[in-house]
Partner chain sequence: TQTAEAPPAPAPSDAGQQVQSTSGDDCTYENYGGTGVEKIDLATATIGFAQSEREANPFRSAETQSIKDEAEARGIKLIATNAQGDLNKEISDIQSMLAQGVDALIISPLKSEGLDPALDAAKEQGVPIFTIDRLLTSKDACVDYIGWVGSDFVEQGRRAAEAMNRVTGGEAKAITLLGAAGVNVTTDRNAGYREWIDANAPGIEIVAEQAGDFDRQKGQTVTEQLLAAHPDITAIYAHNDEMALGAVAALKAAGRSPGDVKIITIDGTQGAVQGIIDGWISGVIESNPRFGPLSFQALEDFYSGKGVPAVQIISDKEYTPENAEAELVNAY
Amino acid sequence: MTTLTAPPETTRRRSGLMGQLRERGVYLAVAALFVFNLVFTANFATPDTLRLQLIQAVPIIIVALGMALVIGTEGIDLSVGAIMALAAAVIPLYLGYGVLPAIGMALLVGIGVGLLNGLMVAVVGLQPIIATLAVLVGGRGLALVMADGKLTELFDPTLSALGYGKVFGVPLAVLLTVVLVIMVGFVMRRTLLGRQLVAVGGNRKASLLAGVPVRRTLFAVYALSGLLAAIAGVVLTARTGAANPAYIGLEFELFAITAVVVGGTPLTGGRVRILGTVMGAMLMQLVSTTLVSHNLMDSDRRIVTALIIIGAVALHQARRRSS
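Structural coordinates of the indicated chain alone, per the form predicted on its own:
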């Protein structure tokens, strides 16, 4: 029996096409949605609307940066939404001492929860999805207890400046996000931690044999994820002018994972795409804006998000099979 196989040139073309879609698909999708809204969405091209898109994407981008680092180690962090809620719950408790101490305590809580995740994953040996799922449930419950289950309005002009302030017309929150993107990109490209992170995600056993400090790397990665989630929680709290642990960070773990996967970082680890992650977050924001602007329901957004995730993972699997 003769087996028919595709010519080598055809296989290479298919592999190349999959690679191009994997590498640039998120950019094409963002561009296509942007053009669609320019043409079919009223008032989309106004400066205020475009500025609002950036501001609304800020928390997702910040959380997704940390998620990308964790996924790069072949892990997952489902606790980021709960960390955002904890950060929001902590701020009113320490705001009487000043804005900076309150923000500092919120960030310390984020780092502490991240270290707890790292302890359970790196030392205890729990699967990341189990460890962080437990923190997701327990962390939000603790945040609600700290806030007494109530929304707390915050009347502090300094904190409000973080949510609404501008520098040369650019929102302060957007500038903060740009700085964080640059810093995380620098960590990945120019530091030992970035190289160790990729090595651990690529092959953990080989990394151990090569002398890579796997436990220390995992601790650092989960701590960074916790810190970035806490920053996102602070920014969102400043933006809304209220600490509401029941709402802040809700479903952000799903948004962040989607942004990372769509941005080209494989769930199998060993690679992190920072700019792709940023564009993945922008894609999710544009999808939400498009659906809302055209009077579609939140359930439609969830369905579209699910299809985007399935498409991104399927594209990655197809590329692996063709390589």
Contents of the next structure:
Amino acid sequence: MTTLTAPPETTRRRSGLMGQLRERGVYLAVAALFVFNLVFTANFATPDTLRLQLIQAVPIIIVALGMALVIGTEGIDLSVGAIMALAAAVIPLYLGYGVLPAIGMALLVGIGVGLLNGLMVAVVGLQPIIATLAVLVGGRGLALVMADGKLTELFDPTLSALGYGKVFGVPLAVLLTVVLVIMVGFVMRRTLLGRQLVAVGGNRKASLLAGVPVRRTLFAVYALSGLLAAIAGVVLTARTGAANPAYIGLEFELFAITAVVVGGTPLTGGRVRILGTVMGAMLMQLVSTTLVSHNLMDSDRRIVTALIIIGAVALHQARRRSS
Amino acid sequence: TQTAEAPPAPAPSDAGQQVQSTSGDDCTYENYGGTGVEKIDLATATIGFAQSEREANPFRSAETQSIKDEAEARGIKLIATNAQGDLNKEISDIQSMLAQGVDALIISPLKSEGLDPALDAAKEQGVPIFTIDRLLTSKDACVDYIGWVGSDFVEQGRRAAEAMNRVTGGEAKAITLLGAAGVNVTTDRNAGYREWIDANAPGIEIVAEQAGDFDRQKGQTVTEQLLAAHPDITAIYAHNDEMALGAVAALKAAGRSPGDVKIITIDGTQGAVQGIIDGWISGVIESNPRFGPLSFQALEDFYSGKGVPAVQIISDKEYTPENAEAELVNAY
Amino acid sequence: MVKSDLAPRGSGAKHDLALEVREVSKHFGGVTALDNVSFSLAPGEVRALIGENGAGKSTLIKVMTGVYRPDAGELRYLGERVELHTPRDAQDAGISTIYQEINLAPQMSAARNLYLGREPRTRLGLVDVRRMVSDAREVLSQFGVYVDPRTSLRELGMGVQQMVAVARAVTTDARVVIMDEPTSSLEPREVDRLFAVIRALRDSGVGVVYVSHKLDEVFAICDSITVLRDGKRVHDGPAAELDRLGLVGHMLGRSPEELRSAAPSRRTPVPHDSEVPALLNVQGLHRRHVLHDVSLQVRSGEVVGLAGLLGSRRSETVKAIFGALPVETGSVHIDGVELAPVTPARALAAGLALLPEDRKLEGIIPDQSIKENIVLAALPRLSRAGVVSDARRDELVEVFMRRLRIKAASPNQKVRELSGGNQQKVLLARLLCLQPRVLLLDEPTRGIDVGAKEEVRALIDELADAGLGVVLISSELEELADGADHVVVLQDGRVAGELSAGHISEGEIMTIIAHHDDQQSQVGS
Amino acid sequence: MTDRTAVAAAGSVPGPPIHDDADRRADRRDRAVALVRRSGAVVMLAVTLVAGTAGFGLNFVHPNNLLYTVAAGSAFLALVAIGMTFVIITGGIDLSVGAVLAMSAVIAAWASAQWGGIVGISFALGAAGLVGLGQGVLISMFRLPPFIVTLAGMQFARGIAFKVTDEGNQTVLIGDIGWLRWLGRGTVLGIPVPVLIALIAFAIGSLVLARTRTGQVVFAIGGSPDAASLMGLPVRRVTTSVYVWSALLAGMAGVLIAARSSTGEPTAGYGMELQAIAAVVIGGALLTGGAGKMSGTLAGVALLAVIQNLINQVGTLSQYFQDVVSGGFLLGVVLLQAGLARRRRSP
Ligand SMILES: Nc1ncnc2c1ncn2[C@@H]1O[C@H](COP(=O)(O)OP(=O)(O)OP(=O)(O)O)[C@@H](O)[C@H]1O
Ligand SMILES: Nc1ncnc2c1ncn2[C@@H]1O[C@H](COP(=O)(O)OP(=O)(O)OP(=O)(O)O)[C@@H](O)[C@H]1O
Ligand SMILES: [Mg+2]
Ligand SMILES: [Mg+2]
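Based on the form predicted on its own presented above, generate the structure block for the form predicted together with the partner chain.
Then the entire complex follows, led off by the chain already shown.
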């Protein structure tokens, strides 16, 4: 998708705190919402509530990390929700062999579907949105066929530890997420893959002529996205204590894309903001908490969400017009 | 689907739907639509079934399964569609089944209104329709459809309120986990509940109503958020069992103990009835989805000339801590 | 805002100046692109706007055409002060522009591009496609382009695209036509056609602003010259009063004496010796409708020129060698080892590097920094176990920015913000930091200023002396005549002839082309 | 200089490339492939129709099925997809269409119940147009990414739909307005009215796209908005209007859906944005903009509808398996098209 790329006139000036904040509108929005809740939401400033914000944001953060990489290559991955469902459907099938093999299988399925996406995008040359849309439709169907459409209760101590366990008061799932964020951040900042994927997103033709292994990069990126979605599926399943392929990850593709874009990664590719993505997910979490805490209706919630999305994106797209 | 060797396990005798009350004239193939329709032999007929919502909801999946099982048990050919919550698709689905030449239809309408084009088409082709679950309010029995069998969702809400009043002793700060927005079930279950509470239980304060979309995960997330905002709540009314189980998970995670917060829910799934046994849930109002036997019985009566009543309301049970253990086998 | 009835075109209203810019300044963040620049253009005048890469020429043009709003200063058109908010305002007023990078819709046909926004319409108000196509065919043929106007632009070479852009700009009823490097991808033959057009415009009273780095052209066609240096106007006067050296002096800010003493000496040609084994050996490249049995050899230390007219498939030839264009038959050997199948990655690994012709589409990654752009191809070499060493990267970037004298605020500046010439240098740096053995350079001096051009030429010489093989494509024949040891002339995707050291001259090359043309089309001259 | 002028004077047209036999054969094959490819969706549609007829015979081809079920059921998607085609050709995307459809349906029902059909339709289209205008302005003037703007628009419009129906608790029924019902359910010469309206919209859409200046600008914007703006084209105006039209068409579909079922559903059109995008892409449009055809879109819509119909015809597939089949079908269609495209690109 092309946005109207502004003529060079719109160069950002990165000077001063205000400039920084404008550049990173999402940080400002998160901060504002946080302060709002501190003041107006009862019981918000308690450790439990704050911890809850993190825990509940975990699945979206994890999925959005993968999505950010895909978007960096000027792609999109609509299949993440379906991959979560597939991961959830696989767990009970293999739980008989032990919890680790079951989780392993779930992650393998995620990678596998990711590779399939990669195949269609990189080798066949399909448009990412349509390739992954097909997987979105078919993948969840497959998950439901595997699970016979049913929710399966899971009673496994290791799984519930993943959902509810804590280390030094920090939930395991949050720790896992921190590790993942650092890893993906490292990939983006320091590795060949990170550099090459933004190059592919910035100008695919030029990258090809500069010897960037475009196909391999795309494969890797979609596989990573699939893997991360599967991890999110496992974590969410662990937290629910039940594999529920019908509902798990519904609309997660849209949440994740929103988190990524609100976080400052352009859909036109060529740039990836990892911390911004995390912030984007946190913003959505805070919006949800705020609205639920103040008992807003579904319709209000949608309207407010719309305004906040526009506000956050507008903030960091706001550019100085040279007068 | 089941294999030929293993016929559907007969449900425990009182798990099937029981008719609580019937009313209306008896409808047969001879007087249907004023002029009557062609008599067919049910055994060789093709019946179409239009499901309204995604079967991800246990209620829906049990409903569809029950219809399929009954058709198979009777050796009747069945074609099934699912509108996935889209009224327009349900119209197309029904028309598509008509185009395939079904002899009669069983419809679970998505809405009480709005299926007119499909109903008209069926009438034109002389295909009778039996409706289940949701009543077509602006249509007439034995004119536009044979008859209807279903639960009264408003009544379910009232009974949930009654149960809530009983288990909390009439004093509670309660929250409600609503079903998906824009769905009749949600509206009715909430309307009945509020109506009863407003009239009879001044001590029960509803501090928040939030949508959990009939989903366990969503129910859990919302309950967690509401618990954080209102740590003092003492009761939860969930529009279905899945959300109630999500609420249980949230309570567990928040370190609450069973019975701290009273939960009343509707449906009657195994998990929820087990929840009563475990002490987390205080009561379940049953909503029986097993429409298969009654629906096909109605078609049989229709064609045999015995006649079908316009309205059959089924009696829904209530699971309580007293009967939960014994009734667990009947839950779906 | 200019009202279109402000000056009915062709009416008697006479103005001394068609377009005037008074004391305009323009800043981009910390960079001052224009500093108090004044500029004027009379009707019927052809004025050259000259300056080094990054001097501010394109910026001035964008200020004059409503793309940028100036930070200070004013714009006058036909004697009245105007404010242009969008390029459309400028166009409606009668200022027609060919921007530096070709700005057309590449996926649309040549005809549609030519008439975009002013398509001929039928009585019903619908676009009259048939007329549009036949008109386009007619117009394009006047510009020496004989293509099917229904072909999408993308499938035509840069040269044709450039001609379409020119045709589009001059076929409007404009009073001012601005051309920012219109000849950068044109052949001598097309340049002459363009000049004929410019003269016709001048004769009908249209003012023309002409930007080019090719000084010959400037003296051939321009009446007056404005020179910019570092965003300031440093010279303004009739062309007749200036000679070549003086002009370069103004551009670079050095006296003619200094320049004369600094004139580079050319390298002595390397003989195209068939005894010596070839470093790059290309045999029988064939692709239906495109390439027909193209073979060439490059030896270590040799510069092989590829000459030919617009669309003679020079670009396609090097792309095929590099593996960026699939071929049906043919082989590529490097140092006797065959690359099979050829892919860009494999070619790079074997020491082959390609500088693409279309800088914008195939070269730069506009939103990334200079730094990232330079090291893109070298990344695998800068990394161990998949982790890139930033220290080594910065070192490399510094070396090449200095060596190629890339003018930028910092290595972290986005490439999109650089002037065209500096973008080209960034791409050259990308290749050079790979330490390649054979360079395929497709128009390496396109759009870069005289100073930089000399630098690049010297660089090519230097690289060849260091033992590299070079394939050089250039639309400037003198560049081939001076710099190449051997020239392969292409025509319609086949080798029309070859010239060896000592026999290479512009005239010889043109003779081969003309001769081949005759054979092919049996059209006598 | 003298050399150059001399040659220029000789200036001859480059001769046609010389062919050999293999080349000529390859050319013929290419032309055939190109034809199939250019109308890939149409070809796929034909194949599916033949397969459907072979599999289900008269039940499938009977007008009761093809005209009253398939066509009548997909007329709404067709309307939405026409707007989406314009949007996608400009390189944008409109995720709000399904929600705008629901919003318009609800408003149409609500307002016409109170003030009559004319007011109902005007309110519905007015609201849709406003949402479209808002989105268009944010995208074209403030340069916000279309994906995210229309994602927000989707939430917004859906929110309004729920607001009007009191969170979906209220069923808004269109009163007994004969002509309004006719719009949704009537037939003209045996053709359902919504199908007729969709066909007319399609004809107008094709004409605008292929034969008006605005249509040309739409393509140019998709190729490169910067270049289009430098060419002096009205980029902002056309970009804005494309989103307005997309919303208006979705609104029109909403009105027709309300008229068809006599009620406005806040949950209507759920997921329709993705279906519309799929139809447009199957029809040959590029999401990067600059390419697309109205006829392709129509074929894409028909293809999706026929696939769904075939799945219904089988009738015994479990719902989940239906999803697997439609996902597989979608993939098969695009893979086939891609396969054809590749054969043409590389020799
Ligand atoms: N959008 C922008 N943001 C930041 N700097 C810019 C931008 N556009 C131009 N500049 C800077 O302004 C200066 C003038 O650039 P301009 O493109 O006008 O040069 P030019 O004379 O046209 O050069 P060339 O001959 O290479 O085309 C350069 O230093 C360039 O880096
Ligand atoms: N004057 C012309 N008449 C017809 N077709 C032309 C003309 N010039 C170029 N073309 C077309 O343009 C394309 C040029 O290909 P290519 O880029 O390989 O040529 P080139 O020799 O590098 O020329 P250029 O200087 O345009 O890059 C071909 O598709 C050819 O059909
Ligand atoms: Mg320039
Ligand atoms: Mg070329």
